[in-house]
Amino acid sequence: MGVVCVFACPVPEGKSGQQVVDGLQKQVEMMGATKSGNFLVDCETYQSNPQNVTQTPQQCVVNILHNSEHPASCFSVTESGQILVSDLLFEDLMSKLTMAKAGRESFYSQRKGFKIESRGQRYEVGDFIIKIGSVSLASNFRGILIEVEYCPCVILNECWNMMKELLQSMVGNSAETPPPVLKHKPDTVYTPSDTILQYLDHFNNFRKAVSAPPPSR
């Protein structure tokens, strides 16, 4: 894989999310992009039950994410930003930790109403992969995320200007600078975990705005 940048695309007042998605799809198709299937990035959140944790009574939060680009991997991210990449068997472990035992509650519980995902159409054009995703939180539409990958490069600084030009044509000045997750590592080799951390950053922002009424779909 190459360098990936993920940005939120605003939904203008008076337009529905689907109208914006349709417009973005037409825009990338006019660039000569071809459809190459669908994609999905999802996230479920678990929290520890302090009464069953003796050494760290404070509540711990673990986010479990999947990316259809890496179907055999499971990404686990703590609140502090530590990330573990494992195979899908890790989910079996989480399932066991969320099961209550006789006389005791489970070690972890799933946060209700926190499941969030970005899904949509995947495009390829030249050396780029473009993904236009509709974000749903607890089945309610919350916004749009644009993912752009420049496949030949694994160092952000070496391809940012090229990516910036494409991204700004889609999300405007939001792409004036690299995503916050990547700003401190412009010269390091890009990894799939960096993509996951970008999505989680956006997902958390959508969750924080959950008290606001969702945009029309």
The other form holds:
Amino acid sequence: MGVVCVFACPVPEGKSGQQVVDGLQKQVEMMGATKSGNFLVDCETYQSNPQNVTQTPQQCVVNILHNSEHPASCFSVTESGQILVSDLLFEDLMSKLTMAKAGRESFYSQRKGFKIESRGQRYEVGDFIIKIGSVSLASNFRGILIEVEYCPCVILNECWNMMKELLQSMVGNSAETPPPVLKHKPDTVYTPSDTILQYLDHFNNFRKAVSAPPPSR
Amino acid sequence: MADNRLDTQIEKLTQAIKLTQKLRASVTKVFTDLSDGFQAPKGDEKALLNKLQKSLTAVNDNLGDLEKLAPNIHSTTNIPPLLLNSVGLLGLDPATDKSGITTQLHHTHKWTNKVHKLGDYTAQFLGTNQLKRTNQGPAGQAKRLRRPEPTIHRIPENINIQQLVASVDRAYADMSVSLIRPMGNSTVLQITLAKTLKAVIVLRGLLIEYVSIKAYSEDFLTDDGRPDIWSKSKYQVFNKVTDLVTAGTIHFYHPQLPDASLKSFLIWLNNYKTLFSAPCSKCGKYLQGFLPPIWRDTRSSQPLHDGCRQ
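For comparison with the form predicted on its own, provide the form predicted in complex with the partner chain.
Below, the chain from earlier opens the complete complex, with every other chain and molecule after it.
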């Protein structure tokens, strides 16, 4: 487990998402990377039903994320950024909470059409792991996310310059500064939760962009 | 069949032991007689000589018997005396004995010892005969001659390794050095350098014998929690660093000043705390072949890529 940086790759006008993904994959293979399977990061959103929660009148939102890099874990993130890492059994608890019972509404309900995921090819080169994922929101293509992991290091600030060199060859100038989610902890030991927070941040951006016209396919 | 052979073997061994005891007894008799003096009337020297000759012949006969028997007994181990403590016992295990690994191990051990010893002597001689035009005079010579003998792997009495390690540990805040003695005499240094790497150094006396470097997130344990210093790191970069640091131990090796050699090696190792954060001092880049600058110059401590070293 090393330091992970996730960046969005812009899709230029007149090009389809698949073309850009193919171009990136070719580029990574040219660098000497070898394929090492597929990956998937998915996110589902649940919201509380206000009539069952009397203390807080406003709706609470919980995002449940999975990462194929940590297949036995389930990450739950609240709106304020609080993160809970648990076993996959947490899913069962969540499904209980979403069941309506005895005429009462359930505590939580799943938001329809909010399931978002990033899925694609995983590559390994040297001590780096590169993942090129295409993001789809309710099975509509939304954009491209590139994840680069440097495994031997655990401090972001130490290896950021190295990662920047690698990332800038792929995503250009958007990798000028470290991901904004990680700004508050540049010198502490990196954890898998930080990866999830980065993905959630990107997923939220993609969801916000839904109102804007989707990129051409 | 095999039992039969074993029986005869054991019989021969017992016989040999008995003969050895007999020989010992006769030799002891000769020496006690000689030291205590013979009880014989004066002037009867001939009888005395006869007596001595008789006991000497007995010794000779016994020795002859034993020598006759000796070729029939096969040695259980073809290692000369058990010089290597517990390693020597390896040779008694018939399974490993067949592969001949113990003998090879023993030879290698002796060979390295010899190389170290010769290296030490060479260094000593070269040290006293520096190719300088100006003669340093007898004062300098005498001073140099007073240096301790080559130590190889013996710690000189005036050096306390615990104090040495503690002084390095105190001097560098981001480098924690701890000393453990897992099997009594051998010394292992465990080093954690900032949040960058972990290292294990095995010492024989003050001589660095083995270095292993792993990531901060890795540990020197097997899956079931037993200590394991021999396994390699999962990461390419640390395997390369281990190779280069092992080469560095040879650079810092100094037979006459083993403590300074260890200390300067540890100070040099401290430079690796910027393994991921420092750019190459030659090409100014961070990555080369997906590896950071993994070499630290032994003089200037500048970070360099493996390919930029020339």
